[in-house]
Amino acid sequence: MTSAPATPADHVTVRVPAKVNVQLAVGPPRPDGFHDLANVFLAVGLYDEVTATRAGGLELTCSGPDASLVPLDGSNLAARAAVRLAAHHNLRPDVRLHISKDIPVAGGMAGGSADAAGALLACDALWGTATPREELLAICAELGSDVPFPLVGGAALGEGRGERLTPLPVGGAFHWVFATADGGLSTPAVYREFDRLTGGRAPEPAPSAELLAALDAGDATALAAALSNDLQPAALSLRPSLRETLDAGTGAGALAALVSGSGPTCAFLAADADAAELIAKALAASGTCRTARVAASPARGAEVLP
């Protein structure tokens, strides 16, 4: 392997967003474990940032909320991300990758994935590789099932694992308040409670066609009314109080609640901007969460910043 040629930048900061599911559609699981999935991704604008330095071999930092948790060795997708560009164009992972959070920790909304699109971006322009974009997405697909969609941004229809993506059109702004909760919720563990209480029989999963269409228009109540995660039951019979969040959320006006992914932050629709702040401060307030953050969508996705 040789040593990846000479850039202008020393540097790369890549911006990579998080994600909701508004529609989380789940078949029986597959013979390989994994489940058919209808998955539909709306990119939200909370924001990890990922810093490509040149370096004499591969090194990991984190930094901002819950940046111990944050595993600084070869698990780290992020890591194995910039591994597997390397080697897709036969050079050393010679790099530095620092990671700036802001999306929550093991907290359903694809912080771990955004680090992996946001690494295989930043690595790619520092190292000058050029990688197609096709490429960079098959890369994205063979981290994870989460990993493609922070690198497109917008909205899209998630098929097969969640790795094959659609583009989808949004007709306007939607307004979202994230409720995070004390300690994560493990995705494995989540899909096997919702093996047990579907008894492994789930129906085949298909996107919601009133869901697609609410999106198109960017009519929030339309889309309220069609919000739906099939994960959702599994991730309430593992962690109880996540309803407790969920109904406060409600009463403080939300439109719609929903567990967002496998959780365990829960994801609330605002009618509007100001609606949004006043549904934080009345989480924030009730006790049943850790932190209440508002953030709009789409976001655009994973961008190379200047």
Ligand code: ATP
Contents of the next structure:
Amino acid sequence: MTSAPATPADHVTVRVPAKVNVQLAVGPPRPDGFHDLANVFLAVGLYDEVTATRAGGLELTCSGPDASLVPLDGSNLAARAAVRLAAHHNLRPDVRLHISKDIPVAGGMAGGSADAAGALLACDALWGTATPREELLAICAELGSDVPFPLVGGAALGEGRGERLTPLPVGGAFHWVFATADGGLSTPAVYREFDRLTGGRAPEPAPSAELLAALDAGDATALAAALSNDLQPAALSLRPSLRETLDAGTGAGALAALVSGSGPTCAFLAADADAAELIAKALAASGTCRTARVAASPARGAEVLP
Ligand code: ATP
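The form predicted in complex with adenosine-5'-triphosphate is what I need now, so please give it after the form predicted alone.
Next comes the full complex, this chain leading.
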């Protein structure tokens, strides 16, 4: 094992986006316990920043309103990404990682996965390892089903466990409001509830032609009509109060409302940026959520900041 080759920078910062699932079709449980998915990811303009700095060993810090909820040990997905990339190049994972966290934690917006993708890119630049894109994506897929997408950004169809990505065209900007909740929902618990509610007999998942056409056209009204999340009944079963949040957003003029991924964050599609601001204000005043944030999509994938 060797030290990383010297590069001019002593630190690298990567900005990496959150996602919303505009379609999440979930199949029955597979023998390995995972579920086949037709998962249409859309990157949204809420970002974490991961800074990698030269250090004598692996260190991890986190800042931001939800920082106390982020584990700072070896279970952190960003730390696991650094260890995995170092092993790939037969290097020691000597790096200090700092996560500046703006993506809600355990909110169904893949914040931990975003941090893993960000850490991979930041360490690769810091260590000068120039890992080919395909190898980075393969490492992402090993780290978790949701990790490849934040590296790529934009919109993509995820198949298999969600990790086999096909980029999708997006014909215009979409404007969202995200209402965060107090406390997270455990993704495995939501899948267990999904299996209980469907009796393990969900149909095979398939992407919606209407949804892909709406994305391609940049048509918010058509996208609103096609949004779907098979995990929503399970998330609502575990957290019935989310129904009030969804109703508050549609009552304030959202074109559509849905639980984001495994929840508990709720996503609201707005007609335009002004409508999104109004819906966010109404949600914040409704007392049915912790915060309401606006964000536009599609957002770019992980990128090194100058
Ligand atoms: P997904 O949408 O992919 O299901 P999520 O958005 O619901 O994920 P995360 O924010 O990724 O949830 O966090 C899920 C759990 O992962 C957290 O409760 C935390 O214990 C753990 N975790 C590990 N690494 C991180 C990280 N870098 N940031 C946030 N949580 C992390």
